[in-house]
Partner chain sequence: MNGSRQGVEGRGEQFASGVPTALWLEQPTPHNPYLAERCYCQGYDLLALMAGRSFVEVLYLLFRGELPSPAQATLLERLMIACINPGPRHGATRAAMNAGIGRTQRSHLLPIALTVLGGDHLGGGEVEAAMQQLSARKGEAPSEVITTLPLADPSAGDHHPLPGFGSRYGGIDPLPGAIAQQLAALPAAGPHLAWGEALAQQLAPHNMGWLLPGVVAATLADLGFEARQGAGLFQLLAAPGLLAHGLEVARQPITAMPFPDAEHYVIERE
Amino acid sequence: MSSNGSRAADDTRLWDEARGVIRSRKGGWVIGEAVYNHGYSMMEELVGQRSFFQVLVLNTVGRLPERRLAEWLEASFICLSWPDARIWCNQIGTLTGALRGSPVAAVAAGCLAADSRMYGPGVLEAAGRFIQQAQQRAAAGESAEQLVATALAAPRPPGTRPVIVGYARPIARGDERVEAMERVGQALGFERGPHLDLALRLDTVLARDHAEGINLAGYVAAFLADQGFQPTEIYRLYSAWVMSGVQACYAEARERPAEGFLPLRCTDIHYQGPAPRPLPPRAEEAADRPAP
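Write the structure of the given chain, one chain only, in the form predicted on its own.
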């Protein structure tokens, strides 16, 4: 291993040690005995005893959460399950159904389409990093106004407007899902922690001074930070966040005539390219012409 941490070209120890052996701290199937998951017997201690979302967290981050947190997570998944074919990832599901593809292909492609830096699970890791770093700076004495000003002044790609991840929406302003999840949290007895409290104070400043507000990704990242989740863990938990909405749009298109989603005539296309021009002579015609 070199001084900068990279592996020398002829150092194969990592692969030699892993050759022919699968090691896991998660668990596995001991044939004839049990299927284990982080020390739990899946058939005896999880199936019928714990909810799917409890096991999802266990599989993803290695911790079995209390049931009310799993119920909160389930409610948040419903927030990204709109059966609206105009939404980017759902449109992928609709097109797959219209073309008679499989539901697995529709969901897989729809989830990939949602892995974006603008919306869906693709923003959650960055939103988690932002609110956790902002909370550290707030604890050191920075005000919400200072945190907003610093974030908006950060370098950004040319031609883009300043935004804070977790505090913007591609189309609409405000987010009705935040209010819904606030009700869920209160009904389940969750108290507002420091990350969520700061996130909502930043929301107040942005709404007042910049006509922006917290979105669901920012809310989820802050809430789960208060529950002890790291940004990478949040991203992994929500990797299939849009699955149900994609499935709804796939199913509707699959039950309709094939290729029936937003068909186009040639006349529907407004061409703005170069004007028509003659094709060059065919190669054999050019070869028959005498050289100049």
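Think of the rigid core as the biggest set of C-alphas that the two forms share within 1.5 Å after superposition. Positions refer to the first chain, counted from 1. On a predicted model such as this, the values are computed, not experimentally measured, just so you know. Compared with the form predicted in complex with its partner chain:
After superposition on the rigid core, displacement of the C-alpha of Asp16 between the two forms stays below 2 Å. Taking 2 Å as the criterion, Arg25 does not count as shifted between the two forms: its C-alpha moves by less than this amount when the rigid core is aligned.
Form predicted in complex with its partner chain, following the form predicted on its own:
No partner chains or extra molecules come along with it, only the chain itself.
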């Protein structure tokens, strides 16, 4: 037995069984017959009949949601589609355009940048975990005030401010997108579930005691928890959340002169390192020299 006690040394059966064969629970292309996606024939039952966001959910989590949920998801994607080149991921799209890269490279790099622990889809999994665990504790009797206090007291790296993932945001206080999504949810006939209800009660406590509030990631994580999504599923669904805004910024920069975006003079760099100094001789060269 190996040190983990579960398998004999050099027992390669797991890999031998997978060697040379692909097994998919998702579906695939049966040439000459159909492309199957979780049992649906894509050309017969999905194309032209279901929305892109319905199929995104199907591909990602294996369930075909009702259309209104797909419409809600689409609206939430619009919320991160700002054509503002100051936003970090968007600016990477701008820089790609300014250096004449491809639009696909711009969007890919911008989406990768938004895999951040400060904004974008990178915070969704943690936001989902937080609200789902908080809901369990609330159901066990903890108050919103206790939940906020516990979260703010959680261990954190030295020198960092206490934060609750899904609450507060960089650059500004308040989140206009939450209100917009509230309107979308109401228009689509969604009722507020227990996760979102708790999330908004936490928002009330934070606004009252700390002048902070829920952000879009916290809202999305709570709403989708009420719709039965796990944190990992939410993270996956939103992988390309910022693509549209990145594309806008790329397109604008690509149509302007190369390197024309916020050009920096040498003196615009605030250098903080050592002053210029002579290169020391190699160790062997120094050894060859007579001692002074």
